[in-house]
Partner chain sequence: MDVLVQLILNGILLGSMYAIISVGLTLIFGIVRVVNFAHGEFLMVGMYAVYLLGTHLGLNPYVSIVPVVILLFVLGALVQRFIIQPLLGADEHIQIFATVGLSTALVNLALLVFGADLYSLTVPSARQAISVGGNTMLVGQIVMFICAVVLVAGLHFFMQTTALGRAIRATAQNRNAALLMGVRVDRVYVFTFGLGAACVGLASALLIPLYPVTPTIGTYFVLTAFVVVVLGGMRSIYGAFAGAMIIGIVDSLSGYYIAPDLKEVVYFAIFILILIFKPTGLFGFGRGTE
Amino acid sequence: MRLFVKVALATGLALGASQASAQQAVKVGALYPFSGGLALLGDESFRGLEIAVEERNAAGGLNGKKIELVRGDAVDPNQAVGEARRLTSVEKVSAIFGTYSSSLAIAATQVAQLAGVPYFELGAISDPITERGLKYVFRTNPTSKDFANRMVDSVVEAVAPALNLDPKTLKIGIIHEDSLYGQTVSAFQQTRAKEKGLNLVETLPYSAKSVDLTPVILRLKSAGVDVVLQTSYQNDTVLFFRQMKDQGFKPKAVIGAGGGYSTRDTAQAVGNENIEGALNVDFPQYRTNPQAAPGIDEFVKKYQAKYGIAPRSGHSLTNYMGANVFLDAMAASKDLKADTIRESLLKVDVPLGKTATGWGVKFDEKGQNTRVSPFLMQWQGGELVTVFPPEAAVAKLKTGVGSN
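Taking the sequence provided, give its structure as one chain in the form predicted in complex with the partner chain.
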């Protein structure tokens, strides 16, 4: 009997203790690919969230409660579902932040929606994530449609003026790898090019595993294409630039859709002198005018202090910016219920140029941020610098590609 009382007391105490700590902390999930092939940029994305949370905790947390990050490792869509279930049912998190990769986000958001837990997407660009009418799914970053539109609009607003030419006289060629990513972006590009009345002369899909892109390049060359819009991964980007040089194809401009165009590896494999002048549409990188992106320099300093290296890509910055938006909204909703968070998110109204990425914030009914667009960047002297829009630019757009 005595023993029983002791055990009961101990259990009671333990329960009480855990309840007390639960009251002091708000658990939020961080669902990213931390291992496997996507791990590098998954982890880079997570660092932005981690810095935002630490900042918030240092400033007193969410209405006096500490925020506790619970990691979920999503290597593939199956595991994303499993980890989202664990976070919502076992860990009982108040919200999930993620995800970097679109296929992971599409799988995990459904689980969170069923559990009635808000899901905050900070990095995946596939349009359907916020188009399926999931009530508690919100996204701060631009979608693939925004990427495609920015690429086509750049031809009209940035490339043609720099060349002193009427955009309608330029021959446009779209090339893209033929998986979901390339298909989606190029379909939006074709629609936009038609809207803008541009002269689209070639649309060429190819397999990202091609070992020879010479036929694609010869097609572009025979059609006399002036501006190439490419949606690609790393290997095919490298192959395209190398073979473009081999075949002596000299377009007036080449614009990439992030992906293979954004990494330093690509530039090194192609050679800085060959990628010089290549344009790229992507999330804001660090060479952005701080006046259009207040807080960007402070973020880089904090990142350096915490991880001891410069940020490896712009992913951490976009995740940091988005995490702050959602943490603000959570702070504004006292009970942390999904419906109140949704209400306060729909009220958020930040004008353009007032966040660390230079974006504004205004969510539509579907949960997509409408005040965002990726920036136009250019490889200059081995670095990717922002050249458009003018308020975010740190350098002037140069014409020509490579040493041609």
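Since this is a predicted model, take the numbers as computed values, not measurements. Think of the rigid core as the biggest set of C-alphas that the two forms share within 1.5 Å after superposition. Positions refer to the first chain, counted from 1. First, how it differs from the form predicted alone.
18 degrees is the angle through which the smaller rigid part turns against the larger between the two forms, based on C-alpha superpositions.
Please show me the structure of the same protein in the form predicted alone, now that we have looked at it in the form predicted in complex with the partner chain.
Keep in mind that what follows is only the chain, not its partners or any molecules around it.
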């Protein structure tokens, strides 16, 4: 009997200690595509969040409580819904961070809103994410309209001057993968091109799962397109550059909307010589003037120390910056109720140029950060370097793509 009492007492004490430990932790969800076709940039995005959380825990956690990251793998919108439900109802997370992909974010944010759990978007760009009246959804990164406007404006402000040509004489072709991401950016591009009086001659959607983009490329070539604006993920970016070379299509400029254009893996897959000169409107990358993005060099050092390689794209930096904004707001809240966190977030006021991405932070009532803008980068010598705006640039824009 005594042995039984001792064992029961020991078991009870251990269970109590375990429960007390669990109570001292703040669970937050990390919802990204960790597998499937979007996994590369999904994982790269997560790494920025992971570094931010580890830093916070090393400094004492969230008001003395350790932050516990609970991962959710969202391969497609259906799985995003399922994982969001698990995180909110089973894991009981205090907030969800994510997501990289717009279609995944659209699906998961609805679940979080219904559960009364804040959802912090750090990378998906489609405008509807913060335009559906979901009061617990906030986003630190730029929108697809920001990307589209910068891409079209770059033709006028950077590409045409470098070519010494009137931008209105250039034939513009828009191509895009046909999910929410590509559709949204493309629609804004068309509107902006019309506003700027540019000559848009082709708008061609395609599936990101395509194994042959030859018909798209031949349409562009037949139309005599000078400047291609592409919204794409990694696999279709690689396919486009390979088949563009195969078909002898040599436009004066190609401008990507982040996605596959932003990774070293893409450059390695197509060859540095083939992607040389390609432009990319995107989140800040690592070859950016640190005076315009204070803290960017320190982040790169932290990344390399943890993962043993250089960052694969700017997605990790963007998620790191955004995660810190939201963790600061959670720390400033008197409790972790959704309404309290929302109240704290609406008070955030960070000037432009004061974060590692160069952005500021000021949320509107919809939850969108209003002090953000993507930069214009270019692949030069195997590196993605910032060429515009001038205060962030570390190199001058060059003309031509690949062997041009």
